[in-house]
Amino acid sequence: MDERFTRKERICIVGAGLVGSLLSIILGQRGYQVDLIEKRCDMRKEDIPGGRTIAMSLSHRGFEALSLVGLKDYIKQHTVAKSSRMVHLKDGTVHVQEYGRDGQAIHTINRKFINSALLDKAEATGNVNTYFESQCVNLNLDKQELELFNKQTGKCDFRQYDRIIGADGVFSKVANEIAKQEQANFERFSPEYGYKELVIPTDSENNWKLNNKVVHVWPQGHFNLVALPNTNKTFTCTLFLKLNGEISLNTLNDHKLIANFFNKHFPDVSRLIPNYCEQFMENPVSKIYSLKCAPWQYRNKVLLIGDACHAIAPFFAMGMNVGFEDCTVFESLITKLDGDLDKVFDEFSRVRKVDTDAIADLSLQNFTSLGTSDKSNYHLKWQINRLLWNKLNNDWMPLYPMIAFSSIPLAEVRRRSTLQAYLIDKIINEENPSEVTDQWIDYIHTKYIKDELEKKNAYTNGVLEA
């Protein structure tokens, strides 16, 4: 083991969900002491109730952290891979659209088995002590020390740490303490929309009611549902729905309201879950919410990761990605930094954050790109993209591979992604093409995007520059 990084530094990680329990392993691995702490039970022993999102979304950037601690191999074999979407057009017809090429695919992981999985390899480095049922009631910056509330027990204790950090997720003990401070901006944001997951059982003969090698989308404007598929050979339905209004999560409480609801917007769906109205009575309804948040350090001894500093809405299934790629970042600047934490904490934010508000940004924004994938242009305008990538290579990629099939920094995805998506407008707008063909595409590569891709920071921020 590398000398630098086996200081006798007592860390603690606030928070063992798959952040937290990622980032303990990558300390751990390079000899720091670390206490891991989590207000919920141990889930390998105990189911933890609270409608946490069953099914996960890992693609590359996901993955790349993972190799970091030798689990990619190991956690892709226990998940399914998705190369495609098939949108379901309420005329009946489906549109199905590859996410990537070549094989590139997202894949579907079970919350429970992913983050069991970084507590075994947490533990198995010999550093990483766990403390279950224990919450963090107060927090003492300038001390580093923390009062700890074991359930367990019933009575609290202190605990001082040479540094602090905090990954216990969008409610954060520690980010509020941080947020005490003077010139503090803590930002949360909670859309109006909400969602409520139901499941497609397996059918009479155990085996998938609907192709497993897509994810499914029923656009409907305002409001969409997603199904991914399980290891189980069942899918996770997510229902993506105002909270309040007429129709609405709220208002959807009896067994008729929900019946005509699923009948007229998602028959086909209704009738591959029998008990869909019990389901959606029984389930509870999941908020979503938006962070963004300065600083994410304190004097350099405790720190914000994860969605303890930047939850983004779930649009682009992206949020677990986006936080294992925070320690991917964190861990490359333990090496440049030579191990040196004060430097790592400082550091970590100001290189990250301009990331992790780009992607927040880009999640709300495809919201509204899922609920009008039923319109007649969405499908050309897919159909452009994949054709200018097909010619121009990385000088031309579409928003989604970038986001989940790079390592693009994310706000360089933001950065392009606007001037493509100005350019696609422009030309659909000026040559309302009947069809698209390759000639078609030399065409207006030449006339419309060429130039453009020449310039130097054509965008700033997504502004035009003249």
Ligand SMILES: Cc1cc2nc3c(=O)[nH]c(=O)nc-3n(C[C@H](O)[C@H](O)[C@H](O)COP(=O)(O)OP(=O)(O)OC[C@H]3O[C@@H](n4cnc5c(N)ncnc54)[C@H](O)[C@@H]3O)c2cc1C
The other form holds:
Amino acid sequence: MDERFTRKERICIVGAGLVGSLLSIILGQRGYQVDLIEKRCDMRKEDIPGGRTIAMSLSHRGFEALSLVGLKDYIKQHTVAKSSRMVHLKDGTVHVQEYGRDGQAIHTINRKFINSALLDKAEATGNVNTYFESQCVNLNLDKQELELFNKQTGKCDFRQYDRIIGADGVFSKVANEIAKQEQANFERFSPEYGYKELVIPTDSENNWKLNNKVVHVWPQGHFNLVALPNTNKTFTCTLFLKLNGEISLNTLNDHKLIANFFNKHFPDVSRLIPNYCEQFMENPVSKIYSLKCAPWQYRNKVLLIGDACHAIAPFFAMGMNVGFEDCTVFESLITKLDGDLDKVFDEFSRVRKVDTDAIADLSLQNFTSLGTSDKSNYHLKWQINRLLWNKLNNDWMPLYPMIAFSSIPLAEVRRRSTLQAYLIDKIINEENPSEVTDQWIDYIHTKYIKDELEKKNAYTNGVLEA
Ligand SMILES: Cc1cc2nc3c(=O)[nH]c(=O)nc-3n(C[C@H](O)[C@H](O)[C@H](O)COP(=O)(O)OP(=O)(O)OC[C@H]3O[C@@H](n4cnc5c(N)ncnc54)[C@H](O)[C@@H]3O)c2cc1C
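If the one shown is the form predicted alone, what is the structure of the form predicted in complex with the named molecule?
Below is the whole assembly, all chains and molecules, this chain first.
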């Protein structure tokens, strides 16, 4: 253990979800004494799902954080790799769009599996005590004191700490307390869309019913169906649709309406999920949330992390990855600031918020993009992007690989992708290409792109290059 970091500060992390558990390992491995408080029961002992959505996509930013605590290889062994998106058209034809290149893939992991592995690792540090069925019901920010309700005894007790970290998700109690302070700015926003999950079972021989190396998308403009492979050879299928309105999650409420809806828009579903009407009726409607807030901390003693301060819509499947990247940033600040947690708490949001705001915006934009991924213009843009990436390497990377396969700061990702999208729109408008060849790419590079990228590089002065 690094001697610089063996301060005996007592830290409480509220929320033993994905981000709180990972952060507790980082702190525990550094020698800090951590209490990890969770309102639900211990998912490793009880037969409960590990929270919402079962199948999660892990990508580069998430793996980077897991490697810090020695869990990357173990977790990777329990994932299913997906290197492309398969777009299903209504007439039964499919388009395959690779996510990256040279075998780059995102990986599906079971939420309960990864959360349980993080909890085991946290306890194994010897410095993290876990408390389940213990809910933070009140918080005194000035005294760093929590009131905890113990669900088993039905009693409350009070505990005081040197520091408190709120990793308690989008409805964070800790964030709500900070929000009561003057000049706090909290924007918790629920888009008009929600989602419902269905499961595609295995076939009669216990095999995958669809290609398991890809994410399946059935785009319909204003609503989409997405299916992710699970390690047990099933798929988790998510329907994103408006919550209210003529065709909406709340109005699809009987077998006939549901059957009509799926037969009209997603005819593949009745073949893949024989009991889709029953599943649809039984499974809950979930809302989507996006949260931007400031400040993320209170007097350098109480801090927010993960969804508690920056929940993002799931259209890039990045919330966990970004929360894990928070932990990477937090860890690097501990090193940089010699373990001075006052400074770390103060600095954290200054360096991080600009990136989480960027991915929140990009995620909302991606819903529209997913919905139009069957359109010919989408495919054309995708092709141009790919060929420019081949030609220019890191000077031109399509948006998805920048998000999923790089560590480029997310605010820089947004800046680059905005410029790239602008240039591609301009090229398509002015050139109206019918075919995309390597020679044509050379031509548009010289005519439209070279100078713009040189201007951009002069502007960023190379500092933000990947
Ligand atoms: C449909 C959908 C699909 C998604 N898919 C992906 C994906 O594929 N990849 C990806 O990277 N991200 C995905 N996400 C986002 C991801 O789920 C979240 O970003 C991630 O769970 C955030 O982790 P967290 O630990 O910050 O919060 P949470 O996972 O919400 O954990 C918070 C924890 O705090 C506990 N808690 C709350 N209040 C209290 C309290 N008062 N006292 C004690 N404990 C408390 C909760 O019980 C919970 O265990 C998806 C989200 C949705 C909605």
